[in-house]
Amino acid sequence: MTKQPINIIDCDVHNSLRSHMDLVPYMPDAMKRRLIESGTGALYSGYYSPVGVPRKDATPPGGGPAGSDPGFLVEQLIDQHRIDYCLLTGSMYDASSGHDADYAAAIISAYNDFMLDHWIGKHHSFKGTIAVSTLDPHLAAREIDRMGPHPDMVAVIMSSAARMPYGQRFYHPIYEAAERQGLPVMIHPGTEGAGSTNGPTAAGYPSYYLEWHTCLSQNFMAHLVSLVCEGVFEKYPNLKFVLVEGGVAWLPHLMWRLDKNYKALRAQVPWLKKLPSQYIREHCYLTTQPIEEPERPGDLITLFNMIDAENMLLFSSDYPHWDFDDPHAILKAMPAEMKRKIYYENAKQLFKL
């Protein structure tokens, strides 16, 4: 392993439950039987991955799912790669793919309490994210206000799989609560095309996991354009938004195209006071994983310079998933100052670490 020249904050680490039974003590009595008999209610797209989802070496020695043992996560990720902080992103936001808003909100609230009891405080590097369901934004806002004051909960996280684009006013109570608590909002993929969510691509439903996984960035593009055009960042001027695990290389052409169209069509969005790309640069961040890897590494740096990446990107590994990015193996051609900001300084400032 090469010597680490800089500090690292990992902005996407998937801790997990040992079993859905972990949540039973935290559920309302009226919903405990449903959880015991049928699970969390999260629905998945069903695409078969020939490599699975977790890394083969990430199963804890004592058994259980990858990411379910805090001690082993520290050993395999934090200590081995010398991570200063990691944001525990879990996956319980996937409950938003179901149909029952009350049950999804209860499941996610139970998970947040479980994480506080069993993860936060177990290691100094662990920082939590407040999972919310998007099925009922008013319940989500209540959860943000309940959990937001905890000093180790540093962001709100929700699924990028949704029924409609995230700029629409249906979702605004979430952003109002996040801004009130001073927390960035993160979106993360996982259930695109499942349950109550829209199709996973703009063209419909693909045949293979390879297609599904490659096209996840389409959802992020649609959400980002919606957030800008619906005036979310004018309405909530202190809100920050993080697009997690949606790729990076698509951002330049989207900003160029949106700016070009805005110049001719801005009468439709009179509430915007600046170019769309300026809102994106001032309010939005993207995580690095899964980083695109061109044949000529310098091409990626050229692309980074197009989008002011050193101020917009946050390092993430996606541990313990199959496409994990080793912080010491990627972005080797990156200038040292840019790397320092992407790996550490941007996240430190954004999450107030």
Contents of the next structure:
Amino acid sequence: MTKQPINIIDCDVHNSLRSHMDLVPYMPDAMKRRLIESGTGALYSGYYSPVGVPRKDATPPGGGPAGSDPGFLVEQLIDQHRIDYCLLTGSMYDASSGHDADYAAAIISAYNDFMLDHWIGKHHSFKGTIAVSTLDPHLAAREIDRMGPHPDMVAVIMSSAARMPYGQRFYHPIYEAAERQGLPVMIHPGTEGAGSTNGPTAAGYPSYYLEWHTCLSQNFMAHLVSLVCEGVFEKYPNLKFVLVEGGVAWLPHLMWRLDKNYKALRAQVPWLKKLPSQYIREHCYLTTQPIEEPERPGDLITLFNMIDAENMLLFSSDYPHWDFDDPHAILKAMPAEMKRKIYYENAKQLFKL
Amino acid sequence: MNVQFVAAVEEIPEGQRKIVQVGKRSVGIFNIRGKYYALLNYCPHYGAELCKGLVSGTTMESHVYEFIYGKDQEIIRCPWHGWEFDIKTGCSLFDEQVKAKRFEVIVQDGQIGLILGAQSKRE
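Previous: the form predicted alone; requested now: the form predicted together with the partner chain:
The complete assembly is shown below, putting the previous chain first.
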């Protein structure tokens, strides 16, 4: 029996700069010297990975960092794995880990312009995400309004590493602008624990990258609870939110626990008009990579069925990073209809592709 | 009509409650601004003695970050887990389908009476 071909939208593909010098032509004159001398200001979490972050087989033949050559990315990801569209997520959202809101905003604007010039339009599968810095949400909103009208920009992306939970009113200008432009907001990990961000786990600073990476889910859980409880989805009823690379299997626990507590404590958040889990179902999406791999693969499908996950999940590969998920190798136990939604249909609708 | 008189009006001043035993049933009688209401002293969640909970008002449905106090004296919160019930209707505030059992109350000659139906198994 031949396998049915499946359509795929990859919602997390990391294009890269060749070097920070790529951004010099796009920077305001007053900040060029700082960029040349000190780089983008995107900090490093400090956690050492023994395998590195980029895949060792993803270095372009012509040199440069993994993900920096559009032609090689097409060859190694899009063609090899038969991807219809990929969302270019970059990593410049990491600039939010710095301390200088104006520099972070300028770097991120420069990057967005660079991506438009050097990536968008280079291949029909490429779709852009508008990076924003969360250090000043008003500047972020301005960037969303500047870039939002471009037809190939299909989402806003920001760092999941943050100074405070994302439901809080400080951040609302970002959501207002994203809703105005009809763009989902994505959050992505990377700099948890660095610079101006909070500690990477609820317990503090662990010793190893293994722990740091595992506990990223905690940060996503806290942001999600905050978004729901602070009424972001009541205030911005058309806003959609995408949790990228934060894990999936914790979601049933969070929905059940939050609903249970809401039944007792709803008086604190009287603006909520339905169970918290219902807001999550209606407004939130999670990307699949790095997919959890239980001993019995069917257990994951059972878990997805508990929470109607087939309408909330979006496939992502995380190319070219070390924990890349091959769409044809993972989730083999998944029923075909569920796979069609998670690999393609949900993202097609959400990002209007 | 099966009426059981369970207390004199002086026993339950405004804002107060009294829990009475009627056969096998424990029932809370509440005086909300001069009118009497009765709920079975049994929470539909886990069967705790609902009528021993905190009586208060609550925050009404509102816009985000807006707090509107309302239903003063009309809300009872179960001592276990804190679920809020509207004393006048028996309905929980998070889901109208989740209800505490209520009884009609009449006042005759200074006596408070409960109108009781047949006792159900759940009570």
